[in-house]
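As structure tokens, one chain now follows by itself in the form predicted on its own.
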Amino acid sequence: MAMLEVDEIRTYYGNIEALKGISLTVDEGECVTLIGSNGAGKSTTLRSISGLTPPRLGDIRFEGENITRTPPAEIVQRGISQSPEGRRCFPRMTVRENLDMGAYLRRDKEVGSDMDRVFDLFPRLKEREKQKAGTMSGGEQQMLAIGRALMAKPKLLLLDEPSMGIAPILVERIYETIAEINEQGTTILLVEQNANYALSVSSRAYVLETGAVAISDDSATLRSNPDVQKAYLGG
């Protein structure tokens, strides 16, 4: 049984059908990526999984249980957290306060050790622990957004466009850390427009086009696919 099963979901914004029957799976321990152009439905897929934009039709199952109509806060408690597109850090709060917000639903005694883990993964956040998030660079805010999502102690981490608007040198560092997070045992579903980075860290990938899955295969095979190279890899 897959950790996450998305079965023929159809998600709408008003009368506009954004997802037209998306199906995908993510197994425990995997890093799976969704690639595609703007408007393909990548972010909407993550929003549907996290309960922010529930699908009208279809089912989403997490660890065998249907979560299609589950409220977002309960989905976080079940073990799914998201680092959103555009980072969405709380600009007037410090780095530590933002990280604390990621753990706001937790009542266990491991919050402190998870904070230390985030600082180990992103030493720059430790350096800026008392700095307001709004004064940091885009790359630093992206580190903070991922760190905040990790503070929920997710079984499944949803990452939405982690390279967007960030200097290339920091993108490389962030992707090294994404690979490290996955190696440490956190399952990842990654949405990314930069297909080169996404395919380099993932085991499998789905190519989305206008709200539907056009191709799905292992990442190495997709990297050598001429159509994918031409459309997404600059080949």
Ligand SMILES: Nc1ncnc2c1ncn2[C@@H]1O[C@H](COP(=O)(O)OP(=O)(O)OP(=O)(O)O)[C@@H](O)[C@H]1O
Given for the second form:
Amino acid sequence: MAMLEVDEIRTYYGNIEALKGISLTVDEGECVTLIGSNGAGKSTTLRSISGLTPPRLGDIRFEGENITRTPPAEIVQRGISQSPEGRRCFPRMTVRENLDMGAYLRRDKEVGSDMDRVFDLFPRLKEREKQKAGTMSGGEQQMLAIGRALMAKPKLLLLDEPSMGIAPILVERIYETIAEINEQGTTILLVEQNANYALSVSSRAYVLETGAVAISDDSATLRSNPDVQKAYLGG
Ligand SMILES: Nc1ncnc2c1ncn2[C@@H]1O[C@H](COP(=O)(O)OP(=O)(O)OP(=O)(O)O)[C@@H](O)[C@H]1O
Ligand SMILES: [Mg+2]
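Same protein, different state: after the form predicted on its own, show the form predicted together with this ligand.
Every component of the complex follows; first up is the chain already shown.
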């Protein structure tokens, strides 16, 4: 049984059918990528899983339990957290306060050591602990958004375009850290338009086109697919 099973989901915004029957799985320990152009349905897939825009039809199971209509806060408590598209840090709060927000549903005593772990992963955040998030660079805010999602202590981490608007040198750093988070045992479902790095850290990937899965394969196989190279890898 896969950790996450998405089964033929159809998600709507009013009358617009954004997802037209998407199925995918993520095994425990895996890092899986969703790639696709603007409007393909990548963010909507993540938002469906995290309960923000639940599907109208189809099922989502996490660790064998149906979470299709589970409220978002309870989904976080079950072990899924998301770093949303466009970062969405709390601009007037400090770095530390933003990280605390990520842990607000937790009642265990390991919040402090997890914050240390986030600071180990992203030393830049430690340096800027007391700085207001809104004054940080785009790349720093991206690190903060990932760190905040990690503070929920997720079993499954959802990352929506972690490289968007980030300088190439920082993108590399962010991807090294994503690989490290995965190696430390967190399962990851990653969304990217710019797929080179994403395919290098993931084992499998799904290509979405207009709300449906067009291709699914090993990341290495997809990277050498000429159509995929042309459409998604700038080749
Ligand atoms: N709040 C909304 N209201 C209406 N339609 C929406 C809304 N959010 C997304 N959509 C539509 O749903 C479809 C899928 O959007 P989604 O944001 O999932 O795409 P995406 O693959 O994440 O694209 P991008 O790479 O640009 O972020 C698009 O056609 C989009 O216009
Ligand atoms: Mg998106």
